[in-house]
Amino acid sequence: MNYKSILITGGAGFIGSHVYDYFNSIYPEAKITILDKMTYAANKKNIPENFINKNHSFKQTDINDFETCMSITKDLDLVLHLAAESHVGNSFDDSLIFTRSNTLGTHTLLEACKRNKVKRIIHVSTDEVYGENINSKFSETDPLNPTNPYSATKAGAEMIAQAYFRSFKLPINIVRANNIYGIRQYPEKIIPKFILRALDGLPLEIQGNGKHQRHYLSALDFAVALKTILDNFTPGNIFNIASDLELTNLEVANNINLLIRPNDTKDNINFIEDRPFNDSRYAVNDNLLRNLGWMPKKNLISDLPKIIEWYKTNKNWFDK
């Protein structure tokens, strides 16, 4: 299907901007609209092409604004829904913001999509909806068991999305991806936070004992996965998107320290108090997606030098 009109919610954020870049490259003639509330983690510098391409537009608004959602979803071929509050630590401090954005915001958008008969929708969820998995990997049919306010609001959004598919035949797919890395990621997340602290000569702070494990997926591989799903689109499908690389938080810190200050023998890691609850491990089986021909091509370890160089060159990127 050739998509002529595309909406990307959260497109000025880290992941959304990479999705925008990729879909702009593969659909150069498409009309692409970005909707973003422009909270602290969003940045217009992430999407410069959006403001010079005559076919593209930008709408700064809250996704809970139903009238705007109704207006912006008219005559759309595709909605890529990435807008969300995503920092788990923040969800322990003010979880109501997460419910309003992630759950109610998704409901608002999907109701507008239903009324305007949007042709295809991808709702971006997270592997955290499954809860922790110590010894195996979750498949798409496993029950959801979120353990923190962030993942609970994402699970709530998924329930609404699945209900809209079953009740109204809304043409929607859901994706649940691993931790995503790349340039332009706001420095509250582990990789950019560690990079910037190391560049400033500061110790890297690790919550708990550093043994928590995560899989790391490139933002570029993630964008390609969305295209693969769209090329094989069947309404109601759910796909895990996984990386083959799994690291502990301590391994991430050691790799960054090794690249930025290899000859510094000081103690460059501090272990600090863990958050109220911290899943020990997330892991998902993505055979359904790989059977469609997708595989991750990037690797965090080999990508780290370029990512570090980007943050070194763009230390003021996030200044407002």
Ligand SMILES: NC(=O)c1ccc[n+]([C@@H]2O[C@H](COP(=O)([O-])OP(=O)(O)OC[C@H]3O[C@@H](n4cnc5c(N)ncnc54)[C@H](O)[C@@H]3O)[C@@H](O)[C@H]2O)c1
Second form
Amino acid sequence: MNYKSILITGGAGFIGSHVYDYFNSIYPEAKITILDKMTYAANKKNIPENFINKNHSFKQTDINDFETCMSITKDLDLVLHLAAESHVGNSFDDSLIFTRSNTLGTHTLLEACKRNKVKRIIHVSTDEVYGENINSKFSETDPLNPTNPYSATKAGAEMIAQAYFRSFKLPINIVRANNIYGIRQYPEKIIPKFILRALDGLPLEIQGNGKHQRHYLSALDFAVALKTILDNFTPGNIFNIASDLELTNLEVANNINLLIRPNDTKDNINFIEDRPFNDSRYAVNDNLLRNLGWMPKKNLISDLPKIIEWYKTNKNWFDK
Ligand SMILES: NC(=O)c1ccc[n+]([C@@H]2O[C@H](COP(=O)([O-])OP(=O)(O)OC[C@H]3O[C@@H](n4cnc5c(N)ncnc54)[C@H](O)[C@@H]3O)[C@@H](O)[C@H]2O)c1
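The form predicted alone done, now the form predicted in complex with the named molecule:
Zooming out: every chain and molecule, the one shown earlier first.
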């Protein structure tokens, strides 16, 4: 399908901005609208400067604003829904905003999509909805078992998305991806936080014992996965999106230290108090997606030098 009108929610955030770049490159004729509330994690600089010269627009609004969702989803071919409160750590402090944005906000947006008969929707969820997995890999049919307020609100959003598919045949797919890396990520997340601290000569603070494991997927591979799913669109499908690279938090820190300060004799690691609950490992099986021909082409270890270079030259990116 050749999409003529696309809405990207959360497009001024990290992943949304990469999804915008990729969909802009593959559908240059499409009218693309970015909707974003502009929370602390969003950044005007994530929206390209040539934006105004094109058939694209930006709307600052909360997805809980039903009137705006109604007007913005009119005559849309495609909605890529990424807007969310995304930082697990914050969800241990004030989790109500997570429910409002992630669960109620998704409900509000999907209701507008239903009423306006949007043709295709991808709801971006997370592998965290399954909870932790020590020895095996979760498949899409496994039960959801979230362990922190963030993932619980994402699981709640999925329940609404699945119910809207069953009740109203809403043409929606859900994706559950591993941790995503790339440039423009707000430095509350592990990779940009460690890079910026290392560049400032500070020790890297690791919550707990550093043995928690995460898979890392590039933002570009993620955007390509969305395109693959759309090219094979079957309403109601759910897809895991996995990377083959798994690292402990300590390994991430050591890799960054080695690249930024290779000759430093100190280890530059501080172990600090862990989160109230910290899943030791997430792992998902994404055979469904790989059977459609997708596989990750990029790799965090080989991309790290370029990413570090970007943060070095764009140290002020996150100044407000
Ligand atoms: N970062 C990851 O590793 C990862 C992994 C899997 C899934 N996800 C999911 O991907 C999506 C994007 O994550 P990200 O890392 O880019 O997060 P981010 O925090 O960088 O961006 C989220 C964007 O959503 C916007 N937003 C928040 N609440 C909103 C609301 N109520 N109305 C409108 N806009 C709102 C923010 O302003 C921000 O620009 C999220 O849904 C997240 O759950 C992230």
